[in-house]
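We begin with a single chain expressed as structure tokens, specifically the form predicted on its own.
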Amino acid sequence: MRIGITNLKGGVGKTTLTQNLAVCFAHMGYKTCIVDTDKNQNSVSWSGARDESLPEILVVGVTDPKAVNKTVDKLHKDNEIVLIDGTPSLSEMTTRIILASDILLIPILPSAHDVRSMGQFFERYEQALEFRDSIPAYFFVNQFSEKYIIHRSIRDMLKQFEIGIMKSTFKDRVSYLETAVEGMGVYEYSDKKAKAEAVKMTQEVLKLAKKEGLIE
């Protein structure tokens, strides 16, 4: 299964979602790798910091848009799950990531500005649909708190885009920042609440993938 994690806006949690999904999948026994398409190569650096005693997660850096599809397809032959860590850009890279994916996850922060910025992304998404019949996509709300009315209202605003909205969310926890520095995921960390969030999110992704016929 090839999972694209993308949004044209930076700072929404693409890399955080990618790395924590990868760690959970790896601990579940799936052979998992990451394709890092961002010029900063944060997932590549994360991999370099990862302790050898932890489950192995291959990370391959690809910054040439023309190489994305070939690289993803090649890695998919040897890995059960390929996660594509997207880049905040209106470039060809975004379209390539969408077309290389079996399913798209779109991390977004619960702010009106982030919702308004989605228009340009969906122009790219609709262009990609001209080449493929179906590319299932789902919003994932990052740094969400149920206690804030504005957060709940903004999550409701996402319904206008007529794609799925994941029920699971990440809260604004320092654990996600600390583990990124150590080459870990929160599943491997001491914060039990963050770990529970990551497990719930991963289980929901698997459920969605099953619903879309991507896994049995």
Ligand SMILES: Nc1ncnc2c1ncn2[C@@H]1O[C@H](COP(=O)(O)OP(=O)(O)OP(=O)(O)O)[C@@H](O)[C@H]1O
Second form
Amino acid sequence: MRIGITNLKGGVGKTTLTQNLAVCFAHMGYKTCIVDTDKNQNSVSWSGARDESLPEILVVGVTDPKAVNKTVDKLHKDNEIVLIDGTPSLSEMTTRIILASDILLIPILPSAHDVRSMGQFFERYEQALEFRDSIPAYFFVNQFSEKYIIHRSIRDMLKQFEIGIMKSTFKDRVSYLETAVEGMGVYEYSDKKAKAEAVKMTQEVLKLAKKEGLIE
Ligand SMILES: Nc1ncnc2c1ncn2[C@@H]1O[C@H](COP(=O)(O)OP(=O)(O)OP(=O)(O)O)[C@@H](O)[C@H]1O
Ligand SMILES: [Mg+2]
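May I ask for the structure of the form predicted together with the ligand now, the form predicted on its own having been displayed?
Full assembly next; the chain just shown is listed first.
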């Protein structure tokens, strides 16, 4: 399964979600790799910091949009899960990622400003739909806090886009920052709440993939 993680906005949690899903999938026994399409190559650096005793996750950097599809397809032959870590720029790359994915996850921060900026992303999404019948896509709310009314109201705001919204969220946790520099996911860390959150997220992705007929 090819999972694209994309949003035109920077700093919304694309890389955090990619790495944490990759780690959970790898621990569940899925052969997993990441295609890093961001110029900053954060996931490539993350893999450099990753301890060899941890389950292996190959990370391949691709910054030429024209090479995305080929690379993803090639890796998909040897890997059960290919995660594509997206770029924040309004570029051809985003359309290419959308087209190379079986399912899209769109991280978003719970602010009205971030919801408004989704318009540009959907221009790319609709452009991609001219080439393919349907591309399942789901929002994922990152840095969510139940105690803020504005955060709780985000789900209603997102309904206007007529794509799914994942039930699982990530809270604002320092463990995401601490693990990122160590080449780890929160699944491999001491923060049990973060680990439970990441497992729940991964299970929901599998459930959605099943619903979309992507896996058995
Ligand atoms: N749930 C979270 N709790 C705490 N920190 C987080 C969380 N999610 C992301 N972060 C931190 O916020 C910053 C931005 O996250 P991340 O790099 O995943 O976003 P991005 O969308 O990949 O950004 P870019 O567009 O620059 O690639 C990082 O420092 C990351 O560690
Ligand atoms: Mg990133």
